[in-house]
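Next up: a single chain in C-alpha cells, the form predicted on its own.
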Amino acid sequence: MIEIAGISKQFGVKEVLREVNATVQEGEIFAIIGPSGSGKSTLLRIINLLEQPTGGRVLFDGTDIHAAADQSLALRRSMGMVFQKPVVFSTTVFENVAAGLRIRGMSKAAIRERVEAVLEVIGLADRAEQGARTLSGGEMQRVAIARVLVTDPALLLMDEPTANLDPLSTETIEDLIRTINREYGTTLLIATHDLLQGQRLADRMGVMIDGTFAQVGLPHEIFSAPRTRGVARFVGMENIIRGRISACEQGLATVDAGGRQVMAPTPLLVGESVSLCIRPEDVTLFLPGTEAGSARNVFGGTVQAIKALGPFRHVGVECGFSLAALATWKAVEELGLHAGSEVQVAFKASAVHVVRDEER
C-alpha cells in the first residue's frame, strides 16, 4: 500500500530525515519504535501531508502522494491520522465523531448510523450524549480515533498513541487497535518510543535511529537478531561487549573479550572486530563451585551492584568485562548476594549475538 522511497526532510540546516525506506503492505499493523527525536513523528507528517519531504517519494497504491496535487483531497480522505494528545471539540461525544462526516455532506440518517456503530466499537455507546471534554484522557484518546475511524480510511496513522496513557487505558487503546485492524482491515502505521507496544501490536516494525532506518523486519527478528549495536541498545540488549574474533570453526567463533574467551555462532571471519549482544535475561548466576549445566560461556566475577526492577533483581558482575544479569528476588535472596559476592555467571553460546564492531 505505502512504499517510502529515498525520503529525507531538512529543517533549516537541520537533518530530521535521512534515505527513509520502508513498504507497509495493505491490512498489517506496522510499528515505527525509536527513541524521542528519531524522527518518528516527521515520517508520519509527511505521509499525511503535512509536511514535504525535501527528497524522495511517498508512493500510495502507486501514486506519489506529493506529487498528485488534483488527488490531494482524494488522498487525505484514504488516510486519517491520530496524534499523541488527543484533540476533542467542546461538544458532544456524538458530535466530535460526527464532525468529518458533516464536512462531507453525508445525511442525517447516515451519520447517525455510522457513527452510533463506532461509538459501539470504542466502547462509548452510552456516553453520546456527554460533553467529549468531560472524559478522561483514555476515553478522549478513543473518541479522537472514532472521528478518523467513521471516515473509513483505507490507511490510520498514529503518533504516539499512548503515550500519556496509564496502563489501563494503555491496555483498552492497544486492544481497540487490534480490533480496527481485524474487523475493519484497516493497515495502520504507527509510531511509538515503547518497544514493548511495538512487539505487542506490529506484524513488522521498523527502528528508526538518527533519522533512519537501522532495521526494518519481523519484530523477533529485530529482538533477537538486530543488525548493530545501536538497534541492540535499543530493543534490550543492555550487554554489548566489543571483541575480536581469534578463531572459529564451523559457524562458531572464539571472541577474545576482556582477557575472556567468548564462544558465539556468527559467519564473521576470524581478525573482526565485533560487538557481542547478550540480553540480561540470558545470563543466569551460580555461586562459585556450582555446576553451571551446559552453558559455553562460564566466568567467574564479582558482584557490582544490585538494583530491584520491580519483582526482578538486576544484577551487575565484573567478569572481565561489565555483564548484567536479570534473576528473580527470590533467586538473587537464595544465593545471599549483594554487591561484593563472588558469583558465577553463564550463558549459552545461542544467546549470544553478534555484529560488525563498525556498525553503529
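Positions refer to the first chain, counted from 1. Since this is a predicted model, take the numbers as computed values, not measurements. First, how it differs from the form predicted in complex with the partner chain.
Both residue 48 and residue 217 are members of one and the same rigid part in the two-part motion between the two forms.
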Given for the second form:
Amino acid sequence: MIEIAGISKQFGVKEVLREVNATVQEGEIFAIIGPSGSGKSTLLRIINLLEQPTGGRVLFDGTDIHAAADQSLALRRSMGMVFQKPVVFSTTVFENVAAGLRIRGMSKAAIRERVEAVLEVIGLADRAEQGARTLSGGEMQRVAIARVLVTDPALLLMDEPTANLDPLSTETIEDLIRTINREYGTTLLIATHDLLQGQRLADRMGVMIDGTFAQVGLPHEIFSAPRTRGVARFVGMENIIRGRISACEQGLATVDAGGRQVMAPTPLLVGESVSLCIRPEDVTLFLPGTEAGSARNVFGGTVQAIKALGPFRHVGVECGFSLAALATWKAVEELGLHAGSEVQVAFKASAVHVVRDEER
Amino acid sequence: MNEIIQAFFQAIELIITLDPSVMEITLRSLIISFSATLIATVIAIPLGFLIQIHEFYGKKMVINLVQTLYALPTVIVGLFVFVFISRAGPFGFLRLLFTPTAMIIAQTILILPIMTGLTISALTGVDPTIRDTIRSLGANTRQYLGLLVREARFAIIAAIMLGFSRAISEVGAAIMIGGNTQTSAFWTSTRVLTTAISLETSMGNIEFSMALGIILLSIALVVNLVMMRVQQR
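With the form predicted on its own in hand, show me what the form predicted in complex with the partner chain looks like.
Shown next: the complete complex, the earlier chain at its head.
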C-alpha cells in the first residue's frame, strides 16, 4: 500500500533521513521505533505531505505522492495524522470531530450521524457539546484520533500518540488503536520511541537509527536477532562485546574477545569483526572451583559492582571484557558476592547473538 | 478642594441630564473612532495575514518596523496627514483639512501598525501543531485561513479593541487635523471628546471637561470589559 523508496531529507546541512526504504502492507500496523531525534516524525510528515523529501519517492497505491501536485489535496484527504502533542480547536468536542468532514463539504445530517458514531467509539458521546479545551490530555488525544477516524482514512499516521500521556491514558489509546485496526481495517503507521509499545501494537516494525531503517521485521525477529549493534543496543541487549572470529566449524564460531575465546553460532566467516550480544538474564554466576553446568562459555572474573534492580541484582563482572549478569537477590546473597569477589560467569553458546560490525 | 468636588457633581449632572453639547461631542467621537477602527480592521487584518503566512526576504525587518510604529506619536501622524491635505499639499484640492473625514484618515493611519502587528502576533500565537492539523485534515488554502482565523479569533478581537481605544483617546492628530471646530452642523464640526477636554480645561470649564473625561473613561472601561468577556470564553 505504501512504498517508501530511498527517501532522504535534509534541513539545511542537517541530514535527517537517508535512504529510507520500507513497504507497508494494507491492513497492518507498522511501527517505526527508534530513539528520539532519529527522524521518525519527519518520515511521517513526508508521507502526510507536510514536508517535501530531498530525495526518493513515496508511493501510495502506486502513485508518487510528491509528484502528483494536482492530487495532493485528495491524497491528503485519504489519510489522517495524529500528532504527538494533543491539540484541539478552540470549539466544542463535536465541532472538533466534525472539522475534517466540514472541510470535505459533507451534508449536515451526514456529519451529525458520523460524528456521533465516532464519539461513541472514543467514549466521549456524552460530552459532545463541551469545550474541547477543557478536556484532559488523554481525552484531547482521543478527540484528535476521532477527528481523523471520522474521515475514514485508508491510512492512519500516528506520531508518538502517547508520548505526552500518563500510563492509564496510554492504555486507552492503545486499545483504541487496536480497535481501529480490527474494526475498520485501517492501515496504521505509528512512530514511537517506546519499544514495548511497538511490540504490543505492531504486526511489523522498523527500527530507525540515525535517519534510516537499521532493521525491518517482525517484532520477535528484532528482539531476538538484531542485525546491527545499534539495534541490539536499542532493544536492550546490554552486553555488546567486540571481537573477531578466529575459527569456525559447522556454524559454531570461536570469537576472540578481550583475550577470551567465546563460542557462538554464526554463519559469518573467519576474520570478520563482530559484536557479541548477550542478554544479562542469560548469564549465570558461580563461585570459583564449583561446577558451572553445561554452558560452553565459562570464564573467571571479578565482580565490579552490584546494583539493585527491583527483585533482581545487576552484577557487573570484569572477565577480559565487561559483562553484566542479572540474578535474583537471593542467589547473589547465597553466593556471598560483593564488589571485588572472584566469580565464574557462564552462558550458553546459543545465548550469544552475533552481529557483524557495521563499516561506519 | 471644594471647587473640585463641586465641579465633579456638576459634571455628573451634565451627563445625567443628557446635556446636548456633551452628547453631541460624545456621539461624534464614537462615530469617528468607530469608522477609523472599521477601516483599519479591513486593511490591517488581511495585511497581518499576508505578512504572517508568507516567507519573504526582510520579513523580520517588516515586523520589527510595524512593532516600532506601535508607539507612533500622534502629532507625527497629524503632521504627516496635514502636509498631504493642507491647501498646498497634493490632496489639498479635496478640502479635507478640519473635517471629520480627515480625522478618520489620521486615526486610521495611527492605529494601523498596532492592529497589523497584533494580528501577526495573534496568528503566530496559534500552536504549530494546530496549523499542521488543519493542513493534515485536507483543508484548501481558503479553508486553512478560515480555520486559522477561528483559532486566533480572541486575539484578533483584542487587536481591534486596542486599536479603537487608541483612536478614541488620542488628541494630537485630532486637534491638528480636526482643529476642534464648532459649527452649526453636526457633520462639519470636528470637536471630539479629547480635543474638547483640552480646550474647555484651558478655558476654565472644569465641570464640562470632567463630564467628557468621565465619559471617555467609561468608554475605555466598557471596551475593556467586553474584551475580558471575549477572552474568558
